[in-house]
Amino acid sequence: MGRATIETFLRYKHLLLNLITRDLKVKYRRSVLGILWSFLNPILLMLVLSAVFSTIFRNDVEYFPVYLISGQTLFGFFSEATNGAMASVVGSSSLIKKVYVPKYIFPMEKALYAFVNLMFSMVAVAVIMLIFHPPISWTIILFPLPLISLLMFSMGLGMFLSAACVFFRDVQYLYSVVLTAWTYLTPLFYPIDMLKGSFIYTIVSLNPLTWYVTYFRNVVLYGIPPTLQQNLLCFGAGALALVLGTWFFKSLQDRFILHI
């Protein structure tokens, strides 16, 4: 992201905020509970999955409900951010055709909107921690670090998907299949150690979502300080995805108008 890109972003920051506010209002417009669903949804999903998997892994994962909700909340953010970003340019075609707006604003806004929802969902994580009271360590104050790195990774992938979707609409269907596989290849409801000795363990270990979920659980649930290698790996993956995604998006954006 060059200086010109940053200056353009600052110039249109008010539009970005307005789009995020609009999406929040639209999502909860006809909902009785409104924004509380961002808090209730991860808890209800955690209850369902806990009922199924807590019996299977009760001896393998301590504080399983906290383990489960922490993983599913981060993956839920990733899914919402990338899916929203993927359809953002095509979905904003009428506005793009009428006025000049930096096109990367649209996938960026979807990722930031999902991040706002993630912050509400963090309340649900805190509530479950209060109920099951795992040991609290000073490392919990580091919880924003994996979230920021994951935001960068999600935004970068979202940029790539949004540009690809303009030219090849089937990307959205292919990505739904990829995302389903990605769910099971991320240790959300099972301990990664149970895969040791198998080829799947290598795949899961190389999965960036595994890095972010593990980092978050370590500092929030287990009180394990992050290593320098862990910080470099998570932040580096996020920064690389953002740089490559932005480059790919900007290299194609001048041709968007011909396909939306």
Second form
Amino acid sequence: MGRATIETFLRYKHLLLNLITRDLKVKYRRSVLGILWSFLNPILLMLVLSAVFSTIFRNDVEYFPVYLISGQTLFGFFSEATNGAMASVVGSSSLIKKVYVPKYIFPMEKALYAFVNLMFSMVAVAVIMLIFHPPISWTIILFPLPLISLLMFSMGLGMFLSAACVFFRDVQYLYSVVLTAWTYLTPLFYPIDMLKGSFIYTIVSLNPLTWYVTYFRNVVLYGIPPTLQQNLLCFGAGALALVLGTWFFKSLQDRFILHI
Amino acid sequence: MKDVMIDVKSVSMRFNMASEKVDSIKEYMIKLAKHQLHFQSFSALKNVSFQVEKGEVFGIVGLNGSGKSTLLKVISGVMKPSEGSVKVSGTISPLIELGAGFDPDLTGRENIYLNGSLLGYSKHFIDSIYQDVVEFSELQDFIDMQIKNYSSGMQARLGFSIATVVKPQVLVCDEVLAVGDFKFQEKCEKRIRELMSGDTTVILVSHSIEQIRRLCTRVLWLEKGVVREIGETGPVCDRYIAAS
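Moving on from the form predicted on its own, please list the structure of the form predicted together with the partner chain.
Okay, now the whole complex, with that chain kicking things off.
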């Protein structure tokens, strides 16, 4: 670490940008609506889910569509970022075998690419808010804070997964199951208070994704300013994930070449 | 005494054949139970040392499996040697396999930018060399077409043009001059000669002894990971041919 690391990063920052634009271009090439899908997708998904959860499973969450889309876009980002990062090193094997490139570029790029998509989804959240107009408070300007801390958390976890995946491809299959469980253990389409008193409540409230989603909803939907404890938890978890993920990645990266 | 551009000091590269093939937890557990994880080591390079000076065209010859490609990977930083050290002064441009960084879904133009940034060039810099790359590759009419519709020769031409349009301080080529038709091959050789006169150090691996004789100033003969001989192109090539 130190100056040399920063110099290398600066040298390759264009690669990072180019890879992100490549992913955006490739994703929507040959689709008529193109990038609009990043905005339409969360809205359509929200419509389906809110139809299901307001008719089949009744609940009395106020402004349910806004509640739903905010949780769903955040979790969607987390899932896209970690999944993308996990496959990134193995997927770039042909490159890694032939050219020297700092390897952390690959998981980092996937997390940032998912973050760009999240920005488009935020437009969808804004539109839904305009339609259902919940009371808006000044706290809404704080909305980047939960997103940035979630990006840190996802990138850290992504680094860990991408390195683990090089040695054991099982990680991919295992993680898809973990992610499904994780969806249900995050209050995305139910209010967390519904679980009070049961032992699942403890698990759900210890889940970092719950912290990020709650933080986001508090500032955007309920106008509740974040507490110090909330900030410490969210940014602390993000920083810890990033440090541990980077350390794990760094200590294994020289052996990647033999396994991909 | 000229500047030493590449300094390879007693480099050895060992692979653990048994554990390298494990990529699932199940296999790992089975091998662990059978105590098979730490046996069967294989040395691709054994105590290889040499220096390459500035402006040299340094050839590497040897039969398949003699460790040529491993040596190139160690020099270009893709692999870390198990023992010994490699020091390269200056920027290195790998031509190990042309178009390794191409994305088939992008157009030729987009790939020039992507590939250039893989070599660590900035956007601004690629803008300035873009025209030269396109002209050299002779792909003007196809530059906005997706690369997946290119023939392999066209891809190789584009890759070669990107890697050599800038004068890198060290250029590493592995069997790449065998691409394209004979006209383009001649053009590539001409480009390599230009680079040589411009102080670029070139490392060339080829099975074509003719090509090695034409281009190289010095040759390293590898045999089963061991340096058999280093010296003047002519005599080393003669003995290599005689031995194999």
